[in-house]
Every structure is written in structure tokens, then in C-alpha cells.
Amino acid sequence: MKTFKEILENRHAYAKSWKAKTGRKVLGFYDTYFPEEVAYAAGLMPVRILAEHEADDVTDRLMYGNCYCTRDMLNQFARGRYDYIDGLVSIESCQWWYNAFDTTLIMFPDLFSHYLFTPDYLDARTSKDVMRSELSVFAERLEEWLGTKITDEKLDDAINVYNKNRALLRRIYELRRFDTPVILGSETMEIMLANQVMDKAEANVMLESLLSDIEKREPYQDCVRLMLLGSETYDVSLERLVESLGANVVVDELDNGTGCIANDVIPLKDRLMAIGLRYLGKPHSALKDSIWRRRQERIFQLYEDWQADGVIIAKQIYCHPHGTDMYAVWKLLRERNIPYITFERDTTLPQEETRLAVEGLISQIEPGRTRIAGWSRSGAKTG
């Protein structure tokens, strides 16, 4: 557990060390719809660009109106944090991510760059063919840039590595379904975030060892179980705050949480089609869930399966996908009498304001809890 935390906190040093050790390049990306397997097959290490919170005197005049997370991503490039990135890829996704991508390239024009279109209507009849075509163009661009050939054998290896990685992470989530889980929400999210900035083959070795250790742990006591919804997260401050109040985030419906590990690539003779179908078939993000509104039933299924007691919706300020999607989520929760709170944040967490809101939610839930283990705030083990 400690190793994943250190990698997340020192992710730039990790990537530089990986480059020095392997002599290979690092490719940055923003969204979990990015088909990492293709880049991995080309010999690259895909690294997800994550937001932090640093003083910013650059982005106001370049990206005014963007969410704070994407502005910070540009700020980090300007400050040299990502000086090891060799290329950058954006997909058809959030407009703020694209603005960060486009503005970063204006500042750093020598970076390899590619825009990969992923259909907005994932279930359209032609979406699979469009995605297959886009992946073919992307693979050709990488081959031209790197002077290498992305063979079926390399794609098979990448598919196996990534399928294994997602399966191991799903096992960690399964360990949180017990009334007395052996892993906390903050620990899980640290692993998830570190995994997104690592070589997946190395991550798999670490995850296998970690799972063996976690399963031998003394379980935490039963407590209020919360589900996390909303915009993507870039740290574990919210989960730690919840734990400090004697509760635990046992599951999430986040694009960089359950959304990015829920399904695998099913092997096909046409490897690029197989990869494309996996990304089209993964749980819809708020931005892509624009036709049939499938997210609501998935949210409720996860809520039931992990036996959550209430929901926290944490939305990034100016996050338009979740801003326009929120009404449908609220409707679901109200119709099914699920206790919830909603608040906005930027790259920082408003500690006292959030603490009061979470305490209110716990107080609302506590009297109605019916599990045999019961509720004991004084006895709950929270790390």
C-alpha cells in the first residue's frame, strides 16, 4: 500500500526513472476512454495527466472559464512538472480537456500530438466502425513517430496486460463489499490513481502482492457505508475526510474509478476492433450518456451490490458534463429514497464546509441503519 502512495505522490520522478531505465517514451492522455492498449503495444508508457493544486499565474489569460482541474494541468506543464512527456493525446470528450490539450500544444509545439475521435453516441450502428478506423489511424501515427511496427503479437500482449490489470483492481473493489471490509476507500483510490501513472506490467506484479497481503488483514468494523459520484477525482482528501468521521466510501461511480475497470477487451482476430469495442462498451460517462440515460441504473446497481447507506456527489466547479447530468441522478436518488448530499469543489477540498455536510449525511443515515453489525462511531476502525 505504501508503495502505491509513494508512486502517486512522486509520479513525475517515477516516470523519469522509467524512461531512464527503459529508454522508451511516455505518452500523456486525459480521459479514461483513451485506448491505452494501442500505445502500450507501441512500446510507450501511457500516463494520465492528473491535476494538483499549485499557485497559478498562467492559465487565467489562456483558458479563462475552464474548470480548475484542466487549468491546473496546463499550469503543471508551464511549471515543467511534465517535462518528461514526449507526446500528448486528446480524445472526443470534455471541452475543457480539449482546451487544455490545445493550449499545451501552443506552448509546447514540439510534442507529438494526436486527436482521437471517440463517438459521442456510443451505441450508434456505425460507432464500432468509426472507432476501428480511428484506432487504425492512431496506430499508423504511432508507428510513423516511433519507427516501429505494432504487430498483432504486441497488441495481444498489451490486451493481456491490461485485462489482467483491470481484473486485479476489480478484486480490490470486491474486498469492499463485506460489511467489515479489509481496505478503506482512501486506500483504494490511491491505488487507482497510482495505477493510472504506472507501467501496467509492473503495476500487476505489485497488485498481486498487495492483494495477498490485504486479504490477510484484520477487517475494519462495520460503519456507515457511502458511495461517491460526480466528477473525476485527483486525490484522496474526500475519502480521508469521510473516514475521519467514522464512515467509509465503499464504492464509486467515477470515470477514473469503477468506470475504467468494469469491462475487458474480448479477444478477436481483429485486435483493433476488439479494443474499440471494449471502450465503446465500458460504462457510459456523464458526457457520453446522452441518449438512453443508462448511468442511473448502473449507479443504483452499484449502490445495492455494495450495500451503501448514502451517496456523496462531488462535482468539480464548471464541470458541464456532470452539471447537465445531475438532474437525472438526483431524480433517481429521490425516487428511491436514497440519502445524499451534493457539493462543488475545485482542485482543493473545502474542509470545514464538506465536513459539516458529511456529518449531516451520517446523522441522517445513522438512525435507520439495520445491519446486524450495527453502528459504533467510537468503535469504528478508520485507519
Second form
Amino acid sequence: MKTFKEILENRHAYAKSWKAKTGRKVLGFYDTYFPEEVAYAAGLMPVRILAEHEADDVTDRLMYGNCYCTRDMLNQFARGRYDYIDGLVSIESCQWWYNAFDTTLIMFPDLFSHYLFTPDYLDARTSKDVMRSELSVFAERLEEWLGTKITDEKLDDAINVYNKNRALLRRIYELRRFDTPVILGSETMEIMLANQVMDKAEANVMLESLLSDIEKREPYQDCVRLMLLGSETYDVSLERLVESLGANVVVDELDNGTGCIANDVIPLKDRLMAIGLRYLGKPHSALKDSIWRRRQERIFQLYEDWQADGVIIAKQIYCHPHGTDMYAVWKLLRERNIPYITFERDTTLPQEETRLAVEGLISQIEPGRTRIAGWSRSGAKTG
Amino acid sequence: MNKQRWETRPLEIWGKAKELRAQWQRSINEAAERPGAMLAHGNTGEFDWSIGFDDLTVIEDNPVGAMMASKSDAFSRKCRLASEVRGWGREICGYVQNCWGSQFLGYEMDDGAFPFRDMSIPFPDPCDQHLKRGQQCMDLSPIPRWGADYPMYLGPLDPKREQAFIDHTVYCYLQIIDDIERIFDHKFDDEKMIGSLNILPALREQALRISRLMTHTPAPIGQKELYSFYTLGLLTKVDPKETLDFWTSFADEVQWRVDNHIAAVATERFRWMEAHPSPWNFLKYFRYMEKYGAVCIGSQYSHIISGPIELGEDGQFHHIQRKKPPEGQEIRTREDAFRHIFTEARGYRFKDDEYCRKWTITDFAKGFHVDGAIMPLWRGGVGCTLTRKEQGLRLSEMGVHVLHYEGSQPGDRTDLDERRFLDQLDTWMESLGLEKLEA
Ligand code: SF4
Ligand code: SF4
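Would you generate the structure of this protein in the form predicted in complex with the partner chain, following the form predicted on its own above?
Expanding to the full complex; the earlier chain stays at the top.
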């Protein structure tokens, strides 16, 4: 497997061959607030559980009202797709994720499992202490499970690998700021998703080589630039649809997009505290943005910095964190006259419906309306 | 077929309950108008803020939204529409939509102005909707708002986690009090708080008496009665002493009913339980089930005022023995008082049970000797639905007949098909060999 796309499409085979090659274990997790560095330092490969588009005749008797992605996560386990996972961890986050975790454990009680409390109230004086304490409890559990010691050196190594990984991914996002970007939204999201199921040291090698290649690429022509918001995504069908309509997703504010690469672990003597602070300080998810709102300003900053022309909000049906936060997002977009559309989806994208909606959005952004007609530094035709 | 008919009669305590409820409503209205008085959005589950701040009235959107749903379908629909056009979707808790929809509209059910909240105090809960709900009044105006967590963990008692979680919880409460004192220039009455620490446990004792008495056949009161009273003292805060007196008299009256075989349903021959709240706009299904001689003995939710209970080997419900504050420890400061309240980090409320103590639902069914369970599946508000199907399976496995029905959320009637629901009840009862005893 050479490309991120191939790894994403064959992610289970990738994980199995990693296990065979290293003789080490794989730990599944759900939310990007999960502090992967600690698991990595223990010698594990943290793998984010991704939803698929697979027929589901399992979860209906066990779940109700969940977003479809969490239903599918359970479905994937029931179908044996994750038979290589040795342990599963959930954090304090969206309850549907917790539900997928909990119900999976009822099906597979022998998995190593841990529930790690990551404060929802991120900004209290004691939040960092709870986080620190939880990380050390987690580290102890891993040590006990694996019979290993998580030393400062191992934590430093994990921190370096993960910081580097985030920095490389940020470089990819920077390339999308150009008027004529060298990488498309769909390609970027493929990388992001594959990266979440990979050994980060290996991902870093691949990212470095990819970056040196794509910087030499011919740029794509200037076109309508869109920003993607909403529930986390598990495929690139939306980005591809946008591209088929002559536009490009240039930036996102997704938890598994910019949300998970924006900040790094700042090295401190107390490594667990340093890791904890990174996760407390990362851009707030819709759920955890629960006190003074930070999401709106971040959305606007990304929108401006990446010079987007409009916004697509794609929400999973029954995604309550985004459903509840939509008010604040709509308010921002309305106040600042930003063209946007909102639609709901499940693990599959309703193609025709979405096409019509995206076409409607693009038609609002025609050159001459919200963009300057015909302007392009490269001289390429716009629109 | 059981031909037994028991005597029924209304509860005498009714008048007092109405008076207390009206008192609570008045306190909200007055707080909105009284100079210097503070009105907060929030909740007072474990701790009553107004005990220390006597000029502070705390109201939660849950009872407000539930009341709207039960009193005026037209108005609550208007409120939900006001929320929906601003971006809230169908998965949002109906209570939240009703209450804050009314804020978006600017007026309440009686056409009076929506009372401005001076601050937003968190109500930590496992339900995600609780986490986000305090933002709406803050969006209206930049009022002070605080956070707090609901830290939990699974597995055996862990001293390290206990300490970190309790420290965090206590700190958050102390910070809120400090800030309220500083921002609003109101002094918190530590002595009063310390003096009131025994009220909640005493109240829970009385409520537990009632829960235990409801295990009797015939059930002396049913869910309908519990629903009329269960918020008094928790979500609906009135004078603590009066609340305790009320619950004591209530328990005495229920005891009297048991002693004299006074029943909630004269023809009781089928006992059923629920999970989580009922559709507030359609409580008539309790009455409908009575036609079959079926009595609802409540839910873990409606027995919540008893506090954390478990089924003992003697077949009776007992309070869970939680860790006690150190014996003889003098409570001198507000921090001491909070540490007295929060002695354990792990929760024991019915919603925590869905995480930590999954067997409590089956113990509940066992303790109340139920034959059936009606388990709503609410599409909105994650906390009202999480694990409901699994709970249904657990109950079925122990031989309890389970019926699920669908709807939006107890405060949102949009997706509840009332006709279909009643048809389901008929089919269910008939499938269990029960016929209507009255038309
Ligand atoms: S955040 Fe939304 S999409 Fe993600 S698990 Fe929760 S409900 Fe589902
Ligand atoms: S538990 Fe139910 S009623 Fe309570 S906030 Fe959550 S959704 Fe609303």
C-alpha cells in the first residue's frame, strides 16, 4: 500500500499487517479528544474507529436515536471487521460514542477497555489536574495490561512523533490557502482519515514524501472555495461531489479535520500534564464548546484565512452536539453574510439531494455576486 | 380473572402540593421583578443555591419546558418553531426547545415577558443536552456563566480518581459562589448552608418510605400521583423545612393508604413500569391503561427523590451505602460542607445506572413486582434514550413484557402518534390476555 487513499480503503488489512510486523497491539478509540500519545508511548497503535457504509441488520435491536455513524461503528464490530482490535477506549464526549463503546463491550467483554474522563468544562482551574490524573490512571492501566513501563523517554518520543504529524498535516492545509491550490479537498480528507488509522511514525514518512511531491504539482485552477462544517466525516464523498460541480473544499472546521491538528503538545517536565494541556487547549468541539463560545470566532478565522466563499454544514442525522450548536453557527454566518447551506446525512450521502443543495450554494457564489467577477491571479477562468 | 375491587380515593395532600408549586412559580415571577433579586438558569439537584443566597432563585429549563408541553400544545409548538428556525434540530431535547424558544420569542405562555436570567449556573448530568443548555440565556445577553463537570468512571472504587474528581467538583462549586459574591455583591450564608445539610437526606428517607410502600399490592399510589409531586424539593425548590414537612405528610398518607388497602387503581391486576419521562402532553394513557386494571408503579426517574437506592436481599429497597464523611469531622467552612455532600465521585442516579450499574433496571422491576414495562424511544434528547433498547432486552430476559413506542421527546409531541400509541396498548394488553374492564 503506497498511498493514503489505499491505506484508508484497506485500513483493516493495514492494521493487521502492522500487528504482524511489530507484534504489538492495536487500541481503538472514537473521539479526537483521546490523548493518543499516551497509548503510543505504551507501544500501542491507536486506531480511530471509523464508520462505513455497510448494510446493518444488527444494531436496531440494541440502539435507538443514535447518529448513524455510531450505529455503524457497532455494526462494524459485530461483523468482525475489527477483529484485530485488542482494546477499546472511550472518553467523556458525545454520548452516542459512549453508547457504541459500551454496547461493543457487551458483545466483546474480553476486550481491554477503559473510560477516560476528559473534562467537558475545559477551563476550570482544576480541569488540568483532573486531566493529568486521568492520564496517569490510564497510563497505569496500560502498563498493567501490557506489562510495560511508560517512561518519560517513551512519552517524549510519542510527543515528538505526534507533534511532527500534526505539523506535517498543517503544511498540507497551508497549501490549500493558495488561490490555485495544489491539493484538493477530497485528497486532503483522504489523508486525514488514513492518518487516523495509521502508525504515526509511518504516516510521517509518507507525509514528508507526499509534501515534497505535491509542492511540485501543477496547481488546480481557481474555483469556488468552500468550507466544510458539521459532524465529523468518515469518507470523502461530499468533497468529491463538490469537486464534480467545479468547486473545491479548501478548509474545514471538523473535529477530525483542522480540529485535531491545530495545536501541539508543548514539552514540559511533567509529560502527562503537557499532553493533558494540549487536549484541553485544542479547538473546542461542538459539544465541549459549552461555556463561553469559542467555535464561532474560530470558524470565522478559518473562513477568512482560507479565503472561502461559502460554507457547507453537513450534519449527521441525530447528531445532537452539532444540532445544539447550529444556532450559534447560523447566527455567525447570517450576521456576516456568508452564503451557506445545511443538510443532514447519514453514513451515505444522499447524492441527488446534496447535489441540488450544493449547486444552489455555488450559484449564490457566482463570480460577480460575492466574488469579484473574472478575477484570478493565474489568469485561469474562474467560476 | 381477578375480580377483586379495591377502594380508591384522592390524596389529601394534593392541596398542599398545589400551594407549594404555586409558591415556586410566584418566586420566579417575583424574582424577575424584585430589585436586587437574582434569577439564575440552572439546577439544584445535589445542592440548593438559594439556601446560601436567599435572593437567588434558580430555575431549570426542564420543568419549565415540561410544563409548557403539558399546558399548551399551541404555545410549545410556537416555541419549538422559534428554536428550529434558528438552527436547532429534531434531536434537541424538547424541554430545551420549549424553554429557550420562549426566550427567542420574548414572551411566555401567559403573554408575560420571558424572565431575564441574570446568570447561568451549570447542571452537570450525564446527558449531553445539559452541557450545552446554559448557553442560550448567555447568548441573549453576556451574563455570567460557569461550567461544571459530571465526572464518572466505570469499574471498582478508585481512590485516585475519587480524589481528583471530588476536588474538581468542589472547586467548581466554590468558584461559582465566589464569583456570585463578587459580581452581584451578595454574601453567601455559609452557616445556613451548613445547617441545611441534613435536609436532603431527611427528605430522601421520606421518599424512600413512599417507594417501598409502592411495592405493595394494590399499589397505594401510581405514577400519576408521583408525577404530581416528585419535583417538589428537587427541581421545584421551595422552603426546605416546608418541603420536608410535605414529604413526611405525604409518606404518612401513603402508609395510611397501604394500611387501609386504598388503591391507585381499583381493579389492579397488572403492574407496569416506565423508563424516563412520559409524554407530558399525553398523560391520559395512564388512565387508559387503568381500563385494563393496569397500574403504573413509576420509573427509576419518578422515584428519583428517594436518592440512590438498591434492592436488598430482603426484597426491599434500601439507600445505597455511600461513603460517609469522616466521623466527627466538624463542618466549619463551605468547602467542608461541599466535601460533606460530595463524598463519592461515581454517580448513583438513574442515568448513571445506564453507565455504571446496568442491573438496577432489572432490580427495579423485581422490587416493584412488575409484569410489564412501557419504554419510550425518544428521538430527541440523547439522555432520554441512551440504552433504552438494551434495558428493554434485559427486562424481557427476566420475563417482563416490554412495549416500546416512539416519539420525539417528553416535551415535544411532534412525532408521537397518539392514536397509534393507544392501539399499541390495546394490542399489547390483548396479547397478554387482558381485556378492558371498563369502556
Ligand atoms: S458528535 Fe455527532 S456524529 Fe459524532 S458521534 Fe456524536 S452524534 Fe454522532
Ligand atoms: S435527559 Fe432527557 S430531559 Fe434531560 S436534558 Fe437530556 S434529553 Fe432532556
